[in-house]
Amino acid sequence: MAGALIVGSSIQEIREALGAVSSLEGEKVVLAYGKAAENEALSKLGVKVYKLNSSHPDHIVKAVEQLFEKFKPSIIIGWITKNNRAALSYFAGLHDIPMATDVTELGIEGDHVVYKRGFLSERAIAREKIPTPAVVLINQKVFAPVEAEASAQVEEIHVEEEKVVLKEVKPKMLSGINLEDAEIIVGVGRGFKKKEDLQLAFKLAELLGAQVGASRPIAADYKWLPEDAWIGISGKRVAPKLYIAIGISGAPQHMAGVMNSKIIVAINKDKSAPIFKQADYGVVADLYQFLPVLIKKLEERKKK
């Protein structure tokens, strides 16, 4: 048993999560599903490529499965995004397969797995190992992508139909947005007042090309943002290079979703909010004050 089997739904992930086994002897294989599938850069891949046409975790199941029997992976390996999360877990406990989350270091020794990631809302960090074939979801932008430009062989792989019929699909409101990708982001939390308020925040992430996120309560409690704008440790996990905090206290629920961005920026009209304590700058200003003034100087100096 050796080698590695990829999972991912973008090309960033699967270039990301062979980066994580470049040093695993045996073959790599990839299984791109979603957006990833559709992706002409999965033939610059250098390795043996399957692409699923779907991106529902039942689906993942079904795939991993066919390709786990076929060339008995060492490791399967992906991005800990909230399809590879459902489908992956559901896999390794059919199949009675130790699994590791929030990977952000990674090796092979003898039979076993080894790696580090944080725990007790990434205030520790812990180095375990656990016996192959093991499931590995990795934190996105730790590990060095491969950026081979070598011709892969892409096969489409197919699964077979639910024998449950689907009569109806209510979808959840999404905002189309992709924040683990994303550069700059500007994230909103309980500090704005009302729903209507958050287009300062939205005026301020157009200047910065930036993407906006979201604390637990404006997502899941008001709603006031789509379920996918939700970061934290029960929402998306992202590493920008920057990221703005305004009106968000600093929850460890919350921060746990942001601890690998390069540089955060608190902004929060209460001096001893936690968020100060980890953030690299910080504002101490009411978000209805500072923000009208910080849009009207980027705006003046766009202009120039």
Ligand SMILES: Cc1cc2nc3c(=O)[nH]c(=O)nc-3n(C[C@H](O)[C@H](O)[C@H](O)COP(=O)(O)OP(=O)(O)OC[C@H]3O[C@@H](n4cnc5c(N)ncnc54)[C@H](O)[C@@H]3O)c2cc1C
Second form
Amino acid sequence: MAGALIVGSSIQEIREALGAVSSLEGEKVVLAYGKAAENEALSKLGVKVYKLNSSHPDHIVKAVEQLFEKFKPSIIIGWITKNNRAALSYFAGLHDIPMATDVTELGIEGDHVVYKRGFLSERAIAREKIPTPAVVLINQKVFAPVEAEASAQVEEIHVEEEKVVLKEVKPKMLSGINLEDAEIIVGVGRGFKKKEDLQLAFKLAELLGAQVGASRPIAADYKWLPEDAWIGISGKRVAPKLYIAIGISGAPQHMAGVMNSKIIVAINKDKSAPIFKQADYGVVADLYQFLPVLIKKLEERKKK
Amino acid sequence: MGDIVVLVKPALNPDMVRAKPDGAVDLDAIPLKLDDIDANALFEAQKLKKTLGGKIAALLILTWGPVARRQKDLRMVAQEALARGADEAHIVADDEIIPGDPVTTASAVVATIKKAGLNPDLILVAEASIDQTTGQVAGRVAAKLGYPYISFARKLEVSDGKVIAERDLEEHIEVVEAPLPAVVSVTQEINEPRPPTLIQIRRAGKKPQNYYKISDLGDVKKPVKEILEQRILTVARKQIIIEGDTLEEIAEKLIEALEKEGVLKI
Ligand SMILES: Cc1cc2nc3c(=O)[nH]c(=O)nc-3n(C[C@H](O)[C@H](O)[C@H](O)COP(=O)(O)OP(=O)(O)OC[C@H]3O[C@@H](n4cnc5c(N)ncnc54)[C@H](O)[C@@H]3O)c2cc1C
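Next up, the form predicted together with this ligand, please; the one we just looked at was the form predicted on its own.
Whole complex next, starting from this chain.
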């Protein structure tokens, strides 16, 4: 057993996964599904590609099964996306083989893989070792992508049969903001009592030249902001020079996403909120009283 | 009429991480708690029980040991699951499968369902746990039982032997349908669980808690994952609380501090 099966729904994902296993010997084959299956760049990856015109987890499982039988790869690898997690956990269950998720470093040691991943909602980091064959799901934008282009064969793969029937697809409202590149981010949390009140944060952001991000409940549950504003372990990972968390308690799952900020400011009315231990500067105040004052002071400064 | 099985993880509490002097995670000093999204799964089970009937069985597989030291935490988690609507709890606690891995947990879940004579219509699982966050046990259990698997459900309904769900994906929502029995993983947004009432807490004490050893269950896979190292991530932050007599003064001091840090653009 050797080589890898790369499973992905975007070209960037496939290139990064190829990068992650570049030191692994043996043949590499790609299963490109969903959107990636339509991408012309597939024929330039330099490795054999199978494309699947579906992103149904049941179909991905079937396709992975076929390719696993055929190529006997020691690693099945892709990004940690929801469909990959769903399909590949099912696949791993069929064979009782191990699966490492949210991997940030990967090494091959004979017939084992050794990797690093977040632990305890990323308050800690673990180094672990599992035998191959194994599934490895890597974090996005951590591994250097393989950029080289070479032509290679692309073949279509057909699977039918599913246990779960897809009835309807509903689009999500996304804003297209790119928090990953933002220098300053104002983060809003459940300390805001209603959607209109976020205007305070937008006003502050405008003055600072900042983008507005949010904790999970604000984006995913209340939908006061589009989901691409969602920061944390299950949302975006950001690295601004300045992160201002307003009305955010500092749960480890949120803080995992802002860990790489240079300076963190917390504004919270509860002096024992965990965020203050994870911030550089803290202001213990009601945001409804403090933000208007801060905004006024910044406006005055701007005029000078 | 089948059962609703809810997987409940006694998880290490990440709000109470403890380090040894050398920076290694002090596992033994970190208490266990009922995993966050398991509360959503239990709440959803209570709702679905009204249409499905049957009983709600909570399944706990202990993955952090040693068992002798975890007895109290484990009983508390089981107790809370029972207070949150489970009718009975089935608990696997055995040092042989500790520290656990998802291969082991999934096979212990399947073995316990058989051993306890459960007849699941639905198996509800949280999308991810707070300690390991691997989100893979649900898929594995579905595969091993040959059930349909619906992941990341933020909305769930059952009727006429079918489950209809909304899968909450990165860029869109999928409405999907599958016949029962099925495994469903639920997101934190599926509901807002209410804390158990006093009466529920009192009743929980009288509900059955059944403990199992691996030798009771038969075929359970041994862990294959080796933990080489677990280190606390420390990001040293200044932790300066800005104080002042008025909010104006605090705002000015904050702006000044950020200016000095060179992180303001104006
Ligand atoms: C598996 C898993 C994954 C998760 N992933 C994420 C993730 O990616 N991102 C994420 O953010 N969360 C995530 N969560 C949820 C996380 O655990 C927290 O529930 C969430 O971050 C809390 O959001 P919050 O801080 O806005 O709300 P809360 O925790 O409710 O905090 C609100 C804060 O506002 C303060 N406040 C209230 N009123 C005022 C006021 N008037 N002025 C000033 N302050 C005020 C309160 O003191 C409190 O500290 C995840 C959870 C799990 C289990």
